[in-house]
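The chain below stands alone and is given as structure tokens, in the form predicted alone.
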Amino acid sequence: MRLFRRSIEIILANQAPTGAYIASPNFPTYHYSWFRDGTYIAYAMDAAGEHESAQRFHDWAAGIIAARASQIRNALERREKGERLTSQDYLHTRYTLDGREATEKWPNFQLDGFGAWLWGASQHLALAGLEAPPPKWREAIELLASYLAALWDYPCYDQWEEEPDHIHIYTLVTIYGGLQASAKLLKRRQWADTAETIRSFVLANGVIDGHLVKDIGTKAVDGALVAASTPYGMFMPDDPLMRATAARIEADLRKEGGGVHRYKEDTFYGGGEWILLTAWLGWYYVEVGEPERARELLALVEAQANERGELPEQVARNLNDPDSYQPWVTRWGPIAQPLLWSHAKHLILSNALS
């Protein structure tokens, strides 16, 4: 309970007046707000009863999208005409706290964060007891759902900001969840139909040996694949496909008594154990009715907090590639701590268990 309260304190202390959540306050590369991180942080705050904080983030996010309406409409027009889209057509993935695009070179074409936001906005309305989205939100949802429905089958960077030439199952899962949520909110049947097309595509192309895979054309798993059920609902948690996916994650991405790695070949800071993925697997176990396994993972997460109650992005333990750890420290500094996304997943798992 102490870390639960501390997680809320850390998130509130690192929410800008604009509503944006900084990814990490003392890790220069993360001095921005991502739709991906921010959506999970806002959902965690909603789950903890901090609805005003979540509302301010969603207001900020909706403003980002609404301000880029002409860019989105232009991308949709070019897509409809069959023209090739360029980097100028794509929405950026991260923004300054006052809503500007970051100027440094970055892998910006990422779709998963926008699918997550559509889902998260819907969750906020439900958890905060709001009947309908505000007008600015409606505009942003309309724009963004149309954008994702048009571009869902484009290769793009994944949630780890890698592999731009692949189609990623996690990305498709978030788009599915976002389109289904948007279809219900704005009564747009075509978005639900597109979501079902995505689900069929995943079943046809994203399953090997009975489990989901990281990318189309590979056999590997990714620690975030539990998102296909938890929370995006493409499949039920007890679906045999999800059971097999979770078992594959346990077998390939966890060493005995340890946390969850991103994927087998990960070398970022040596490829350690990620706090948010460990909590995410625990969240899945709650939903599938295995709370004892979830509590084990929660204890692992909580044990990684430092004396200030700050959770890191990852733990340099059971590294996939120890030789690649120090080069990242030299390049970007020590592992990010606190990472707000880690605290968010801790809050979500704690709340799910309680």
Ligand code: BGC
Contents of the next structure:
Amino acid sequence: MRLFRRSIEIILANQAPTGAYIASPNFPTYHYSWFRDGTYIAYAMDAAGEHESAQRFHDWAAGIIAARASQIRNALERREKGERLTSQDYLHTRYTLDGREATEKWPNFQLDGFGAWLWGASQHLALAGLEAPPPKWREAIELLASYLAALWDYPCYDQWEEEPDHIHIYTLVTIYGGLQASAKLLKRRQWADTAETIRSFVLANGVIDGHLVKDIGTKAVDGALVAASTPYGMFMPDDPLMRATAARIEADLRKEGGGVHRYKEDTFYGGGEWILLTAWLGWYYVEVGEPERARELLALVEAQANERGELPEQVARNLNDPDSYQPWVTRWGPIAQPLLWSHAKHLILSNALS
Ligand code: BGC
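Moving from the form predicted alone, what structure would you give for the form predicted in complex with this ligand?
Full complex below, order starting with the chain above.
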């Protein structure tokens, strides 16, 4: 309970006056706000009853999209004409706290954060008891849903900002969730149809040995794949496909009862145990009716808070590749702590359990 309040405090203290949530305040590379991280943070705040904070984030995000309407329409036109899209056409994945694109080089073409945001905006309306999206949100939802419906099968960087030449199952499930939510909200049948096409595509191309895979054409799992049910609802949590996916994550991405790794070959900071993924698996277990397993994961997460109650991005334990830990520390500094997305997943799991 103490850490629950602390997670809320840390998130509030790191929300800019603009509404943006900084990814991590003391890790210079993360002095930006990501649609991906921000959506889960806002959802966690909604789940904890902090609707005003969530609303301010969504307002900021909707403003960013609405301000790029002509860029998005341009990209859609070019796509329609069968022209090649360039980096000018793609929306950036992260922004400065006052809503500008960053200038340094970054793998910007990532679609998952926008799928997540479409889902998150509609969750906010439901959880905060609002009937309809404000006009600026409506415009942003319209633009983004059209953008994702047109580009969903483009290879892009994944949720870990890697692998640009692949199509990723996690990315597809966020787009699925975002399009279904938008179709309901703005009553657009065609987005729900596209979502169903994406689901069929995943079933046809993204399943090996009865479980989901990280990327089309690969065999391994990714710790974020529980998102296919929790929260994006492409499959029910107790669907045999989800059960098998969770079992593979347990077998391949947890060592000695520790937390969840991103994927087997991850070498970022040595490839440690990610707090947000450990909590996410716990959230899945709550949904599938296994609260004891969820409680065990919550305890693992809470044990990682420092004396100030701050949760890190990852814990350097059971590293996939110990030799690549130090080079990252030298390059970017110690592991980000606090990471707001870790606090968000902690809040979501605690809330789901109670
Ligand atoms: C992660 C992303 C995340 C970003 C900010 C990156 O290292 O791979 O998923 O959005 O950090 O937290």
